[in-house]
Structures are given as C-alpha cells and as structure tokens.
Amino acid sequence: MTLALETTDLKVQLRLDDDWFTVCDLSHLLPGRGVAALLPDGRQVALFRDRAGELYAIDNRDPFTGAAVLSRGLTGTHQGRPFVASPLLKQRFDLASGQCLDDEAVRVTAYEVRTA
C-alpha cells in the first residue's frame, strides 16, 4: 500500500538578508526528521519540524567535520531546548540558536523561518 503525502498550500520560507526565500512545501517536513535544501548562494540549510509543529533552520554543515550532514541527525530536547545531534561525532546543536551544546565556542548559523 502506498500512502499519499499530505498536501498544503503553505510554503516554508527563510529570511535571507532582508528578504524571504521560499525553500519547500510544509508537507515535505515530517515531525522529528530533517531535510536539506540548497540556498541561492550554494550553501545548504537543514530544516526541521518538531512534533509540536515548530519550524527550525540551521546550517547543514557540521563544523567539526565539514560534512553537510546535520539534516540527517537525531533530534531531541535538552533542558527544554530543541537540538539536533550530528550523525557523525554526535555534537548537539540548539535548533533555535545554532549554539553547540557540547562546545560553547562553536555555533552554526540559525535562520528565521516561517510559513506563508
């Protein structure tokens, strides 16, 4: 049996500089899973939707390895803060701020995200 994907007119958008950039349909973001998207300047962003429906976007590049893998990491919460753990070395990154929870000197870019 094949299930049909949920369809919606809502688009996920990121704030880039002073404008909003449409990344994908909201239906492409499954709760608890990440999706990678290519930005106009060639960078990658990792998009997440938590089980409460909140949206997050951070750089997809793991600063510890240089690999574009954060979208494939495991999500969770630590002290009420949503995070993604890198699938390679397991460092956790706060999805709201981009701050590494395991090394305070390291941070990835976090993007403002909305649906429209």
Contents of the next structure:
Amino acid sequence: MTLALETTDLKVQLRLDDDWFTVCDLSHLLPGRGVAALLPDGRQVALFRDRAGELYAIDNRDPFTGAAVLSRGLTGTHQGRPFVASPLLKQRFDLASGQCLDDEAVRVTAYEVRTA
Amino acid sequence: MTATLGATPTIVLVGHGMVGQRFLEALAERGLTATHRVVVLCEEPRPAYDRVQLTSYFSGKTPEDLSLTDREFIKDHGIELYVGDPAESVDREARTVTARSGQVFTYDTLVLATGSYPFVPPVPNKDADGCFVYRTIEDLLAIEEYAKKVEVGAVVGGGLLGLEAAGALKGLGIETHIVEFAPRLMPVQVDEGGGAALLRTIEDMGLSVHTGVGTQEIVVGEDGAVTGMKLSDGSELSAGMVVFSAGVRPRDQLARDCGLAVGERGGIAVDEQCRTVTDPHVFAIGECALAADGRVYGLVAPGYEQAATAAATIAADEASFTGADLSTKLKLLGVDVASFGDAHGTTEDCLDVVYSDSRAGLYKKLVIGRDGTLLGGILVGDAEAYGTLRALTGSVPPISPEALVLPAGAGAPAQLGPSALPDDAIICSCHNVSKGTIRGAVTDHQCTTVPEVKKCTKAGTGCGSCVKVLGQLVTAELEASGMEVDKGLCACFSQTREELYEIVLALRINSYQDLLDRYGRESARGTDGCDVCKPAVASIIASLAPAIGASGYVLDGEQAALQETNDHFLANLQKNGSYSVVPRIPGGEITPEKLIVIGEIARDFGLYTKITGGQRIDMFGARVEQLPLIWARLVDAGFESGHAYGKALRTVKSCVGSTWCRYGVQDSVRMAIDLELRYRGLRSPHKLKSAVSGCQRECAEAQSKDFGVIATANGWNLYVGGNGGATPRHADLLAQDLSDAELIRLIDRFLMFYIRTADRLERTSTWLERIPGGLDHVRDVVVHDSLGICDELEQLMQAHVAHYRDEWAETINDPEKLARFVSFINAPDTPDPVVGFVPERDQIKPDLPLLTIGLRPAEEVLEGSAQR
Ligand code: SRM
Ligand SMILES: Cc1cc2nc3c(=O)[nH]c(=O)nc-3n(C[C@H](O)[C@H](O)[C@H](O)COP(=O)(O)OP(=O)(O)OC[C@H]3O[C@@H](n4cnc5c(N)ncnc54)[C@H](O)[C@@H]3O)c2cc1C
Ligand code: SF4
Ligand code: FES
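Go ahead and give the structure of the form predicted in complex with the partner chain, now that the form predicted alone is out.
All chains and molecules follow, beginning with the one already shown.
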C-alpha cells in the first residue's frame, strides 16, 4: 500500500560517476512537479516524480535560454514517454534520456536515480 | 601536412554560410558524402547559422537558436569541418587549398561559397571606433556592446538591411537616424508611391529618415571615436555610432588571386551548372557567384537553388540554375513591406493597378501583363496577401486585380485563399516548395500539422513569410481529404475546451487525473497528461471551484502540479530564472503611503522597478526564495496579488474621471476599482483586461479591452472584445446607457459565457470573431437571455465573488507551501548562482552572459555584477 511507502524515510539518490549522492526525502517530491538540487561541483539537477511513482533526473539548465529552470516546467507523457516542458520557451525534454523532443540536435544530461 | 590523394575523391567547400550548409545537405541527400571525402573551411568562429534571421538575436534568439548546423549531421556524414580556419590560397594547377592554419587539402572538386562582404563607402574615418557593419553574429555582439554607451546612432543605407539594422538600433533604446542616398527608402524594391507610404510608417515608428543625402565624412572626437557625420547637403548629424549597411559585394578575392574569371562588378563567373567558366574543377555558389544570367543574387533562395544545382552536377545529374525571383518581405516588426516578381513594371506593355491611402500608410501596386497575367507587385502597410500573390505570379489570377488590392471592408469581394492557387505555384520560395508538394505531404506522407509539413518539405523554414499560407493549405487539404480535422484540446483529450468545461461542471469533476482517466483519449488514460491540457483543466477547475466543490486555492493538492510555473510560484518567470512581482493596484489608484511601501521593498531587495502599461508597478529580479519575504511585507501593507502571472483578470485601468477632470461625466475611478475588486482572481481561458473612461474622450483606452466601459451622461456604455497586442481589435458596443447595477450584471454574464465557451488561450476578441453568430449571438445570450442560462451565469459569478481569497495571503500563512519557494531542495539557503545581475541606468538587469556560460568562476565575476 502506497501510504506505508510515503511515511517511511526513503531517500532519493542520484548516480554521480561511481557514487550515489543523496538529495532529499522521497516524500518531498510532489507527483507531476519537479524540484532542483545542487550537486557538489556546482551543477544543478532537475528531479521529477511521475504519477506512477517513477523518478527521473536531468540537468536543470535549459539549453535554449541558459537559465536553470527545467525543474519548474510542466511534465507530461508524449507517446508513452515522460517529458518536461521548459517553462521559458516550452521546448520539451524526454525525462529518461534528456533528449529534446522539439529539436533533434539538443540533449541534456540525464542521471540515474534510485530510492534507498 | 598535405593530405594525399586517396582512393576517395575529395570535395573541398570554402565558406560555411547558409548556402555552404545547404550544399552539404544536398551532398548528403544524394549520398555523395558516403563516396567522397568532404572538407569544409569555415572562416567564422561558429558553423553555419541563419543569417536571414540575424536580427532576431535582438528579440531574444541566442546564437544557438540561429544555428543551422547540427553536430550529428556533420558527424554522421563524416564531414571534416574546420571552424575558424579560412582558406588563404588556392593552387589550381596542383589542385590544393591552403588554410590559415597551414593545412593543405588536395581537391578533386572545389566549391566556393564565400558569400559577400558589406560595402563601406570610402569616406574619411570609416574605420573609426564606433563604426560597424551588419553581417555576422560577431557584428551584432559588438553593436550591442557599444550601444550601451551611446544615445544616438545612424545607419548608412535605407535598403532592406539598413531598415532592419535601424530597427535593431532603435530596439536597443537608441535614437536612430537613417541616411539614404536615393530619394526614397528601399529604392530597389519599392517605387515612389510605395516609398512615401513606407516613409510615413518608418517615421511613425520614431526613426528619423534623411533621404537624398550622402555621407561625406565620419566625424570623430579627440579619442578617435565617432561623434557624428557630415552629410552631402552640408548638414551635420551627431551620432555616437554608425552602422554601414550600404549594400554588399561578392567575396571573390580568393578566386581572383587564383586566376578565376570574375565579373566587371565582381562575382565569380559561373555557367548554368554553377561551374566556374574558367576551371571545370571549381564551382561557385551563393552570393559570391555571378550566375549565368549575369546577376549576383543577394538572397538566400537563389543561393539554395545554386547549391542544389552544384550538388546535382557533381553527382552527374542534370540540373541548371538560370535565374530566380527577387521577392522580398521586410522582417522588421511593425512594418509590412513586400515586393515580388517584376515589381517595377519593366515588362513591355504591362499595366499597374494601384491602391493608395497615404493617410493610413497603405500602398499596394500590382503589375499586370497585357493578357491579365500577374507579373509582380509591391505591398506597403499591409502585406497579408504576400504569400498568395507571390505564388500566383506568372498566372492569371482567378479574380480581378482590383479585388486583390482593395483592403478588406472597402468593398473587396471574397478574399482569395490559397485554395485558388494552381498546384505548381511556389508557396515557399526560400526552399522552392510548390503547393503540390505541400498537398502531397498531407495526403501521401500523412502530415497533419504545420510543424510536420515543415519538417517533411522544408517549406516555411527559411524567412518564414510563407507559414501563414502553409497553415491555410494544410487545413484546407485535411478537410478536403475528408480527414477529420482534430479539434481536440491536445493529444490527451479529443474534446474542445468548451466540452471539457461542460463535463467538469455537469459531473462536478474536480480532479484532473479523474477527468483524464475517464474522458481522455484511450491512449492518454493513466498517463501524466501534457503541458497543454494540465493548465487548461486547472483553469477550468479554478473558474468553477465553488460550484464543483474544488478548492479555490491554486496550490492545493493536485492543482499545484497542474499550474504553469508562473502560477506555481505566483510570480512571473523572467529570462534568467528570476521572477517579477506585481501587486494589485485597483483602478490604478494608490496612496502615497502604499507607493512608499513599494519603493522601500524594491530598495531593500534590490529589485528593478518599472511602471507597467497596466497602470501599476512591477518589481523585477526577485529570486524564488525572496518571493515569500517580499510578499509578507506587501500583504502586511494591505496589498494583494495582482495576478500578473495568471490567465485571470489583470487590471481595470481608469482615467481620472468626473472627480477632477473638467470633461468627466461619471466617476470612472470608482467604477474601475469596483470592477477590479469584483473580478480579481477570476481564472479564464486567457487573460482579461478592462478599463473605464469618464467620458467619450476615452483616456483609459477602454475600447481596446476585453470589456471596456465608457461613461455617458446617462450611465455607462459597455464595449466587449477589444484587444491590444499583436492583432489589435476595437471593442464592439454591447449595450448603452446602463446603470451601475445593469452594467455589472451584463459583465458578469458576458465573462461567464466567455469562460464557458472559449478555447484555451483565446482572448475575447478572437472568441467573438470565431463563435457562430458573433456579436449578435453574444448579445442575444447575455442581454436577451436567448439560451435561458443567464441565471446560472450570474450565480457562478456570485460564487466566485463570494469565495475570493488572496492567494499570497494564503500562501505566506502555510509553511508547507512556503517550503516550495527555494532554489534547491537539498540546499534551501543557497541561491541559484545562475541568477546574477549587472547595473544599468541606476538599477539592475539580468546578467545575460552568465546564462551563456552557465557558471562563472569566482575570480572572473564581471565588474559590478552581483549575485544577490
Ligand atoms: C509588465 C508589462 C509591460 C510593461 O512593463 O508595461 C507586460 C509584460 C508582459 N506581457 Fe503584456 N505586459 C503589460 C501590459 C500589456 C498591455 C497594455 C495593457 O494591458 O493595457 C498589452 C496590450 C493590451 C492587451 O492585452 O490587449 C499587453 C499585451 C500582451 C500580449 C498580447 C496579447 C494579445 O492578445 O495579443 C502578450 C502575449 C500573450 O499574452 O500571449 C503579453 C505578455 C506579456 C508577458 C506575460 C510575456 C511573458 O510571458 O513573459 C510579460 C510578462 C510580465 C512580467 O513578467 O511581469 N502582453 N501587455 C505590462 C503589465 C501590465 C500589468 O500591470 O499587468
Ligand atoms: C541582416 C541580414 C538580413 C537578411 N535578410 C534576408 C532575407 O530576408 N531574405 C533573403 O533571401 N536574404 C536575406 N539576407 C541575405 C542572406 O543572408 C544571404 O543571401 C545568404 O546568407 C547568402 O549565403 P552565402 O552562403 O552565399 O553567404 P554567407 O551566408 O555570407 O556565407 C559565406 C561564408 O563564407 C565565409 N568565408 C568567406 N571567405 C572565406 C574563406 N576564404 N574561407 C573560409 N570561409 C570564408 C564567410 O565568413 C561566411 O561565413 C540577409 C542578410 C543579412 C546580413
Ligand atoms: S476620458 Fe474624459 S473624463 Fe476621463 S480623463 Fe479623459 S477627458 Fe477626462
Ligand atoms: S518563403 Fe521563406 S520560408 Fe518559405
């Protein structure tokens, strides 16, 4: 039952090279909405949780404008794949791969995420 | 290093501009990249980009947006691209090219696509500090930088490019002068009549025009920087910078140096296959080439055709370039100028049909052949018909030429749509795409949207002037082929917004997921939906909240996940990730105390302040974590959210009215405040704006509003469906001489009827034009209650008014909601380091270079830049 899941202290972790970096409690992620996290080297990651509970992480920087805002975009499903639309100029990015769905030439880094 | 002649033949391309890139694509399409080694020498510090759209850099496009080169394409086709390494010499005997870096490449085929250079008249001090040309991204970056320190600028040249450059300078906030030697602007494209209409429009935009005078000398100050220019009529113009845009010349030096024949006025002479007339191993394409018809083409479309011709010839296919059309449309915001075909009427025995209204800045001329064939034309002030007319050129139009130039409403019969065009009419001249090809994309390739057709045919991906016609054609074709044009809201819902509204209201559905799972398209049920339907449904739920038992607070529960970022943070996102804050100032009336509070808050948080066009004050540059702190102080001082972020009521502007004004007949300020307080917080399909004027002089511009009110001696007149913005519309009079209560009742009904039946992001103006029956129908429904729904509409509005609560007051009192206002979930106290500011005119502005580089190492922080 999901209730039990949410009350435990599961942590969201990101894979950075060989290490897992702990970001926050799973309960802090609102389904359908992103948050941003700061990595030790100054990079930023946008973390998302979808309706089914799946977690995704991609670079937070919007490559079209340079602003660190992808975590603040709206999410959705396009042909079965999860995406976020940049809140600035609305280009969509596949959450699993970081590929921009509106411009083949653009892709942002995608990170492996897990709960522990 | 010398590359040896291997088994694979080598093609060396010199110049990676627009035409060079098109040539590479043509090579790839023909499979030549697989059979050849392809080497590209690119002089500029970046690979090919869209020079045609260069000016859009000033409206926010980044150099990356302008790029035409896709790294994958270069890599996948094994193209060797040397960026920043121009060709310095060619040895035609040895068939080698030497680059600046010293690399030497042996070629079997050499293709020159070196473009043009801007012509700078040989006047004294033409190279002084502050003199620029307008050709490359680097030129624009330099202009932008220099413009920061000057107030007045001059553009030499009033042609197509000169006007574009002048518009750009003006956009940078500089007082701009245009100096043109010819007696009129755009002398190449327009005739005298068109020039007069154009002059008026350009001057109305605030640009100063000096025609019939030449630049004699650039005047410089003691430091050697430009201070002005001397003109041929003896006058002097003071200007801190000068942009030369007096035409271009082919870059044919490399060709001259290696003995290739060039034309008298420049240009590498080629034959119809684009092969140089001197050497069969060398081709020249684009602006550097003198085509077989004796012309050098300064437009991209002919260059693309030459690129395709050269690639075909190299592949041993038959192709030829014998000449091209010189149609052009000015891309300057706010000026509609286009010329096409034989615009000056040089064909023997041709006739003109002219419509001219210099008061309105309108001038339209069509050139017609003896047999009725449309040969060309000039459109100034209204170039709507450009796409269709250009495509009709060369054929006899199906309706009379007079009808083609008369403005709508001036007795013009049915407008000519693109369906009247023959299949071989060229719709997109940048990529030479015919109507038949576009229809084929829809019927044979199953493209159902404009973006799909663009991708499939390339039409519309050049200058963009054909996109409108493209859209009409796609819709017409879909309808003709019996394919149902999907009017659904998005890929998740097959219903329109109006239908979803009815479902939500009737079934009292107050959850988006519930609606999606029950009424979404089969494939969308159970998914996460999309960025189109989420905010649309969120808005429906918010407008109906009290009636369907949903929370009226947009950040409650699931609703928080549906909101656009602006609504989610209750502020407006700006280009660098910071936000702007707009407190409500009902009717534009504000006490000195409240003004001081805003001033103090802006000062304490270091925000940029500006009076908006909506009679209130915007504070820019707040970081997300500052929003609650700012609002705690605003709420404390009695301010409420201004909903500048929402598709909701924005402002009700007022004029000062009868209280002070000698003409005023009613108290317009009081009415504006009453209306703004009544409808504040009302979520709608698009934003809603209003204004109240105290008399017919209309100082509050009420007739440009969604609902506007003008005082009369007997009460109020109500106007609806007005709009400013890109497609302005004057509001229509809905009812006259209303009492206060009648006025409010009618507005209640009107707004609720609009919210109920409009499409997503459809302003009242477009809604009124779209719905069957138009204004008469709306009047029947809301004045005469023809549908019997007025009671319900009024009740819905009553419920909204009764349940209104200020979103910010609620937010700052809810710790759980406040926790979202951080830059980083794992470092709530750390501000986003990409949000930085630099000073400008005693305030701040976003540090944009910081966005380009991502993060600036601490030691390189710009002087004066701050990361607050
Ligand atoms: C701040 C302001 C400009 C200013 O400094 O004066 C402004 C700023 C924006 N306008 Fe505006 N508009 C502002 C007054 C206007 C006006 C004048 C008016 O309201 O009297 C108009 C023309 C009137 C009209 O809307 O019919 C106006 C017509 C637009 C349009 C075109 C709408 C249309 O129907 O064509 C857009 C684009 C859109 O909404 O799709 C727009 C969109 C925007 C956006 C939201 C663009 C964006 O998405 O970032 C800007 C964001 C504001 C922000 O970040 O705070 N703004 N905008 C004005 C805010 C008024 C206020 O107090 O709320
Ligand atoms: C502001 C502006 C607006 C315009 N608007 C329009 C429009 O609306 N419609 C339209 O049709 N056209 C327009 N044009 C013209 C259009 O941009 C040109 O026709 C088009 O770019 C020509 O392509 P090209 O490849 O021949 O030349 P270019 O795009 O100039 O490319 C030539 C390239 O070759 C490089 N080069 C030169 N010599 C060497 C060398 N020795 N070695 C290596 N590289 C070299 C140059 O640096 C340059 O990058 C506009 C131009 C400008 C500047
Ligand atoms: S609209 Fe009439 S009442 Fe209002 S300020 Fe203008 S002149 Fe005065
Ligand atoms: S005509 Fe320029 S893009 Fe189609």
